[in-house]
Amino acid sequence: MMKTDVLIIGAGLIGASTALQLAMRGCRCIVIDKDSPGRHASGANAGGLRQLNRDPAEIPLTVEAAKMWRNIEALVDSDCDIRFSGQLRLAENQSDMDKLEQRAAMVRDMGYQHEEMIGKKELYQLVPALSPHCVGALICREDGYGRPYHALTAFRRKAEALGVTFHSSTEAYTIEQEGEGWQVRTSQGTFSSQILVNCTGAWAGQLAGLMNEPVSLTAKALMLMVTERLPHFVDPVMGAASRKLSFKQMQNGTLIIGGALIAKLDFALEQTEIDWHQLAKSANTVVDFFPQLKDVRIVRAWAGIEGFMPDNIPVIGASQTMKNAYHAFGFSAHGFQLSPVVGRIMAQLILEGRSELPIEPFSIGRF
């Protein structure tokens, strides 16, 4: 049997994360996956560090994040190749305009700044290879993208550094309650912990349901696609206001083209089909936007399994059933930017019974 104080199921983002700030208070953990670490949503999602457009109850937590990717290499020994390239989302006419104003200004009246609008001149002069036909757009400027893989990679190895064992191919078959700790038997022998923390993503409902608090968590696959290399031509990550739009330039040049766009999946075998019905309409989207790119190439499309809430916002806190087990799951497509505050928030849920941000409209008692 082995033994931990801290026993994290899911090796994803948001697990290592809290790997390693558990790590950094001297505490001993171990995380175990099915899978490999980052095989589903962790490593196969666009990288995207976006405060823009955030659900208000999430505002306070991707602001401090945002911080925290400024100074990533400081925590993780890696830069994680990220680019602070700003976020837009553009509007196509007045009714875009005005709705996007209605955003800044709920933003602005909860005192923050991070969003803001711009007008056509300031849109071209930022994006000139942008179609004529747009008005204007909501920016923040300090958002960005990084690679997933770079930044995983990072979060686990720092961990693994401060003592963090990650087992892979360790699939929990049974929890159960040993006085105020738990046992965990899987496939790959019996762990025993003081604590248990739920981080598996889409599969997190079944552990939940294990602890008496079933949750309607949806498992959905996200698809996206990458084109053949092009010569640099946008900064800013690009959304719009009224359709579905997501794609950026990375660093060598391809595009990574999304916007919410679900494939076919078999949860139960975990595969997924491509929808290439539906990633046409968004490739025609993006040359909607810019023409120019009406020829080039997509060399590969792929959709990573995520986990959905109802309400698209995560859960993050402490069990409501079951004494010292806690839960970070269900971010709904947007959890990468995330990954550094949650991990930190969870270490002091664990470690000092609080957090220091404002965490209630993320209770599992609210389903």
Ligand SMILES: Cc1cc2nc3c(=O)[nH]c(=O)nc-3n(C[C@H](O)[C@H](O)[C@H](O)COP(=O)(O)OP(=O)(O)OC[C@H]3O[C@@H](n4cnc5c(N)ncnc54)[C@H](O)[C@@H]3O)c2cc1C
The other form holds:
Amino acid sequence: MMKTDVLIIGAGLIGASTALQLAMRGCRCIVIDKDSPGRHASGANAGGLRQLNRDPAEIPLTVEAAKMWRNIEALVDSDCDIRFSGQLRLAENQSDMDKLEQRAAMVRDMGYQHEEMIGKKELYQLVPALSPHCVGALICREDGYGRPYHALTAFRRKAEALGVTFHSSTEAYTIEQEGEGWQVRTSQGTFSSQILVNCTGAWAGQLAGLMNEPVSLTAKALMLMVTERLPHFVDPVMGAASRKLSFKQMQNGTLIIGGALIAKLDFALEQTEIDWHQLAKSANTVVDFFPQLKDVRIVRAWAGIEGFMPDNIPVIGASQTMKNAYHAFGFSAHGFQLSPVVGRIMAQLILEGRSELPIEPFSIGRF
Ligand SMILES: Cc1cc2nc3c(=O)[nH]c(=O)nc-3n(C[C@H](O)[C@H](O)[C@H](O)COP(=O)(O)OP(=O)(O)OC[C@H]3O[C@@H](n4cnc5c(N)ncnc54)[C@H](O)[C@@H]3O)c2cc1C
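Form predicted in complex with the ligand, following the form predicted on its own:
Full complex below, order starting with the chain above.
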């Protein structure tokens, strides 16, 4: 039997970041994954680092996460290939502008400065290649993008250097409380720990169910597509105020295009099927904003399985039914940005029983 202080189930970014922060505080931990680190959402995502347009409950966390990404090399010995190019939400008419202005005012009223409005002139200085019909944008100049798999690997390697072990192909089947601690039966034998952490992404509902705290988590397969390489022509990551759009030019010149597009998913078999019709619609949206891209070739499309909560904000915190058990899951398509700070919050909760940032809105008890 393998023994440890903290057993983290799920080796995505959230599990790896939690393990790293615990190890930095001298805690022994093991991370297990039914597949391999970064096999699911954490390796398949679009790499967007976004404070812009977050749920108000997430703003304190995302602002702190942004500071951590700025200084990521000090944490994980890698720059994760990040570009701080800014993120924009484009307005195509006055009604979009009004909506975005309301948003910027709400963020200012909360005491934060990271989201601001820009007018047409500055927008076209920032993105000269944009179709001329836009009228302004909401911008977060400090946002940007990174490479998800690079980041996951850097978090994992740094955690390993501090003594954490990662076990792939190790699926948790059952969990049982043993005294104050836990016994977890897996496909590779039994693990015993004082503390259990559920970082199982889209599968987290199953583990929460075993802890008698059912949650309405929905697994969805989000699609992305990537184009051939193009000469550099755009810096900021772009979304739109009233259309589904997520668009960025990567370090190597390819364009990554998404926008909350959902593939068909057989969750039991973990099989996804790309919906080309939806992707075509999304490609057309991009061409509306950048008509010069109409002949660019799409070279690949893929889908990653992610856990969505009904209110689109995650569950972060202690179990309310079981002692020495914690949850961090349901990041609803925006957990890459939050991953460094969530690891820190989890380590604080587990070792000190408190979080420096407000996490009440993320309680599992809200369901
Ligand atoms: C296509 C796509 C685009 C995205 N774009 C962005 C973006 O631009 N910006 C952003 O901030 N976020 C984005 N996200 C969201 C982000 O990727 C996720 O929120 C984040 O990676 C969640 O990390 P996680 O560790 O919770 O989950 P995951 O990475 O899914 O990790 C969970 C792990 O748990 C393991 N597991 C499950 N059950 C068990 C079990 N019983 N035993 C052992 N292991 C188990 C799984 O194998 C998996 O590896 C995107 C997601 C997708 C899918």
